[in-house]
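In structure tokens, the next block holds one chain alone, the form predicted on its own.
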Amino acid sequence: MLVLGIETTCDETAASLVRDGHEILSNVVASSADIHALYGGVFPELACRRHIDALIPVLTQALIPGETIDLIAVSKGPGLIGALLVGMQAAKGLSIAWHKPLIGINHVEAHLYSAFISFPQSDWLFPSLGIVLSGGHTFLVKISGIGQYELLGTTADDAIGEAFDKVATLLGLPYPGGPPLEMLARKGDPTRFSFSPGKVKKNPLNFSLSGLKTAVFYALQNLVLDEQNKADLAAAFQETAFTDVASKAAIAIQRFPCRGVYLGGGVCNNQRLKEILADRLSPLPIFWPPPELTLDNAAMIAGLGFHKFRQTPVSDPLDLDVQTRIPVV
């Protein structure tokens, strides 16, 4: 089965062809991050306008002459309402024109699937721990199978990627803040500042990043913002945030017979995160998405769409609506 995936949840316009859930034939992404860098974050109206301009060229580049599409999978949420509508309406139009079934996909669930896509289904390990760390999402889930999730912990305020962007802004770094903050942290001393991760009383596996971000802000008030101070603050913030993720993941895997850990989301590109999790979660195998599938992309939408449609081979109706918020479970 050849699936066309369409992704327009935020500031990436993407289209991809994926065969049988794992063979990626094309994966095209057009980002509007250059526009949003002027404002230090995503400007929703401009993101939506860029999707309108970029979607047809991206689709044209992703489609392969001679290949017959069997299914159209599109992000139905969560995301920006205007951005989601651009992709959804295009997918519906193609479904009508090509007489092909349509399936709406949960963008956050697709981030988890990005760690599965490179491996044959016979090698998937269940039950497993799923961790999504991105600009809009931070959570832990027990995965019993594709589509079978139990939420273990989520964020009470900022997503971890959002916190990275905000701290990067405090340190005078460009948007998006994750990559430059990681580079700066390599030059810093993570032990110089004593930061503490946030705690949520109702659920010890929930995250709270707001207090950590505020601690960096107050530490800045008594410092000259030279390069070494900036590097030390970046290193301390990063170390605290990732150690918190590792600590909560270590608690989570004790709650069930966990056989592996699967990660998704843009923050998964951070090398220090990989080192900390490898150290804390050993000897469990950890599965990371390929770098090109960590940020928003359509291959993860198409790949997950294949499995969802195989489980329930019925097209979604043409009145399928987008949703700005969808829980993973």
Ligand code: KG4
Given for the second form:
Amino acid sequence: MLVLGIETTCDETAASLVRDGHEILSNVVASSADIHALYGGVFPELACRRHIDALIPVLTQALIPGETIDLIAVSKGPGLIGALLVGMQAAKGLSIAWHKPLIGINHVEAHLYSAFISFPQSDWLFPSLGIVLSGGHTFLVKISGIGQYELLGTTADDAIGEAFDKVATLLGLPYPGGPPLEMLARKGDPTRFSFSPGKVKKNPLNFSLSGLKTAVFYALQNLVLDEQNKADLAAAFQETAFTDVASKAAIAIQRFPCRGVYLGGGVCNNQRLKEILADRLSPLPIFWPPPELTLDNAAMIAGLGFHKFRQTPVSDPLDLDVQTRIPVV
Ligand code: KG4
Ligand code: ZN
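Can you now output the form predicted in complex with the ligand? The one shown was the form predicted on its own.
Let's see the whole complex now, leading with the same chain.
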């Protein structure tokens, strides 16, 4: 079954063709991060306008002449309302014009699927721990199967990628701040500042990142912002945030007979995160998404769409609606 995936939740316009949930035939992404960099964060109205300009060229590039599409899968949310609408309306139009079924996909669930996509279904390990660390989401889930999740922890305030972006701004780094912050942290001493991770009384597996961000803000008030000070702050922030993720993941895997850990989201590009998790969760196998599927993309939407289509009958495409917020489970 060949699935066309369409993704427009935030600042990436993406389209992809994936066969049978695994074989990626095309994966095209156009990012509008360059405009948002001028403002230090995503400017929703400009993101929407870029989707309108980029979607047809991206689709044209992703489609392969001679390949017949069986299903269209589109991100239905969570995301920016205007951005979601651009992808959804295009998907509805194509579904009606081509007489093909259309399925709406939860973008966050698709981030988790990106770590499954490269493996045949017979190799998937359940129950497993799912960890999504992205610009908009931070959560831990028990995965009993595709579509069967139990939420174990989420963030009470900032998402982890958002906290990286905000701390990067404080340190004078460009947007999106995760990659330059990681580079800077390599030159820093993570032990020079002792920051504490946020605690959430209600649930020890929940995250709180705004206090850590504020701690960086106060620490830098008393410093000359030279390269070494900035690098030490970046390293201490990164180390505290990732050690917190690893500690909570270590608690989570004790709660059920966990057979593996699957990660998704842009923050998974970070090498230090890989080291810390490998160290703390060993000997459990850890599955990372391929680098081209960490950030927003449509291959994860098409891949998950294939499985969801087999699980749930689709309705009239015109009944599908976007949702700016959708619970993970
Ligand atoms: O998955 P994604 O596109 O976001 C959402 O769908 O919400 O990930 C983008 C986020 C940004 O916050 C970016 O700063 C962060 O991922 N990121 C990183 C790294 N690369 C991207 N954070 C830390 N270290 C990195 N190397
Ligand atoms: Zn995303």
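Numbering follows the first chain given and starts at 1. Superpose the two forms; the largest set of C-alphas matching within 1.5 Å is the rigid core. What you see is a predicted model; the values in this text were computed from it and never measured.
Summarising the core-aligned comparison between the two forms, the C-alpha atom of Asp316 is found to shift 4.9 Å.
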